[in-house]
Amino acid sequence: MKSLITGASGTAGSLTLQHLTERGLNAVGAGRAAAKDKFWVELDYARPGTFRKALHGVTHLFLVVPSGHKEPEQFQRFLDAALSFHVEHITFLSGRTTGDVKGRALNTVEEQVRHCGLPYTILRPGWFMQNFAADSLAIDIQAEGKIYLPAGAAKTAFVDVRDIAEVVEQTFLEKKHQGKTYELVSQEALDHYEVAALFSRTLRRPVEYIDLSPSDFLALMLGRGASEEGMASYIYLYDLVKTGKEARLSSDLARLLGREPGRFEGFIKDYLEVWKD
């Protein structure tokens, strides 16, 4: 079994690669960037020439889009090579808020792995919880002991990554997730006030969580060089989010685990590193 990961340098598919690869699994990341290593091949859907060296000798794909991609006839392409090169098996990482949006790009490309011929199973995962250890949220929660969003007071089911690599592991190695669609969330629903305090308690500092405007929200993201186009997309997420749509919870991750999934605190101290003074 050869995996392939793709969307290798960001979140979820930079720890699957870890996770498999600690496992012992046969696994290499892709991205648009040049090889780094043996373990890593360059993969850009813009460009099909890259496709071939990618996909040789590929069994297993872990499929990500990249963030704000408008152009799912790439991935069409991709998925016709993939069935040409033989994969046996695609698992689509797609995302809770906009997996079943009829229209939004995750959706579409659902609708393309479902028609494209190959074995493939779908997740749909609630929001990181690594998202609050990365970029400008981390920097405004170590330097400010702020977290600056436009999420209301809405309630949302976190997910740890590392709890989907797993997931993502099991879909590779056993058949009855073919055909499947899970959607991965932890087993508590959490506002961002209670983020925040959990942040506080963890850290033992204060943490404030801001709820901001989307227009305000959007003049912080743009001083800071954020792309309008880019800030336009996540507030139309948190849109979604304040509707309530992502506090409703699932047993499939705790199922498909056969333990609970990873809980927010947890998933503080496992990352205090980040935020130190």
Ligand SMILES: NC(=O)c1ccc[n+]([C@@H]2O[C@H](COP(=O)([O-])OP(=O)(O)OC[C@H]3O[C@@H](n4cnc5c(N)ncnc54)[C@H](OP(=O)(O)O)[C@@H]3O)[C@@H](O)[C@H]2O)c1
Contents of the next structure:
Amino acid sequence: MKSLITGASGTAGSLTLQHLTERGLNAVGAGRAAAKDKFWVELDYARPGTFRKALHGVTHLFLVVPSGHKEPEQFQRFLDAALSFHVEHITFLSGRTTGDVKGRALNTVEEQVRHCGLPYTILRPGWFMQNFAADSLAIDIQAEGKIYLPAGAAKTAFVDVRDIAEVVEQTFLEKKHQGKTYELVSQEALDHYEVAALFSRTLRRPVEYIDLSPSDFLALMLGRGASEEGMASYIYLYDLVKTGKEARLSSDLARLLGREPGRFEGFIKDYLEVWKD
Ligand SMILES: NC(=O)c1ccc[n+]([C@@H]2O[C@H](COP(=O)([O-])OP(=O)(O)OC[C@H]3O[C@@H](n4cnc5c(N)ncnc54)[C@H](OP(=O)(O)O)[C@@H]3O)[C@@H](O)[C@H]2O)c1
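Alt. form predicted in complex with the named molecule, vs. the form predicted on its own above:
Every chain and every other molecule in the complex is listed next, the one we just looked at coming first.
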């Protein structure tokens, strides 16, 4: 068995690669960076010339679409290559917010995976807890004690990405997950005021959620150098969150793990170093 973990420099891919490696599985990470050792291979969906080396000997593929990706036809080429290289199983990381929205990249790739001719499992995770440990969200919490988002008061069932990694392992090792689509969320739905309260209590200093209007959020992020297209896509996602779509709980993850999925407070305790004064 040889697993290829795409998006391995990103949040989900890196934690999945780490988990599989710790579990003693033969796993190789992939991304656009050149290979430095035998645990990494160069893969660029926009450059089919990189597919052959990346897929050589691979039996199990964890497929990650880069956030905000706009060219799903690139994945059709990659899936065709996976078929010709006799990959045995694909686990695709979709998402709850847009996995079922026609015309969005995650939905298009879900359909491509379902029809690619290979056994597959589709994972639809909720919003990652680890988003708060990266980029501007982490910096704002650490430096200012603020969470700036256009999320309104909508509740969200977040997921600890480490739990997703455990499920990826199961889908690679057990055939019973073939053809299944799972919703992966924790068993608590929190609004961002509640998230801020959890941070305040756990970090023992005030953390406040600032509910920004979409235009104020856009202005803040453009001022920080973010791209207008990227932020428009982000605001669209939060508009969907505000419909309450992400508040729904699911028992899939607890059933698969055989335990309660990670809670937000546990995530904060495990990542304390990120927001240290
Ligand atoms: N964040 C959330 O809350 C959330 C929730 C549900 C679903 N999702 C979905 O989960 C997926 C992964 O999210 P994430 O936050 O882990 O992603 P991410 O951190 O944005 O990572 C994206 C990865 O894609 C790689 N990449 C970018 N362009 C590439 C290309 N042309 N060819 C090959 N690799 C490329 C990047 O690696 P290099 O730049 O090193 O090449 C990076 O490793 C996304 O599809 C996202 O929509 C996210």
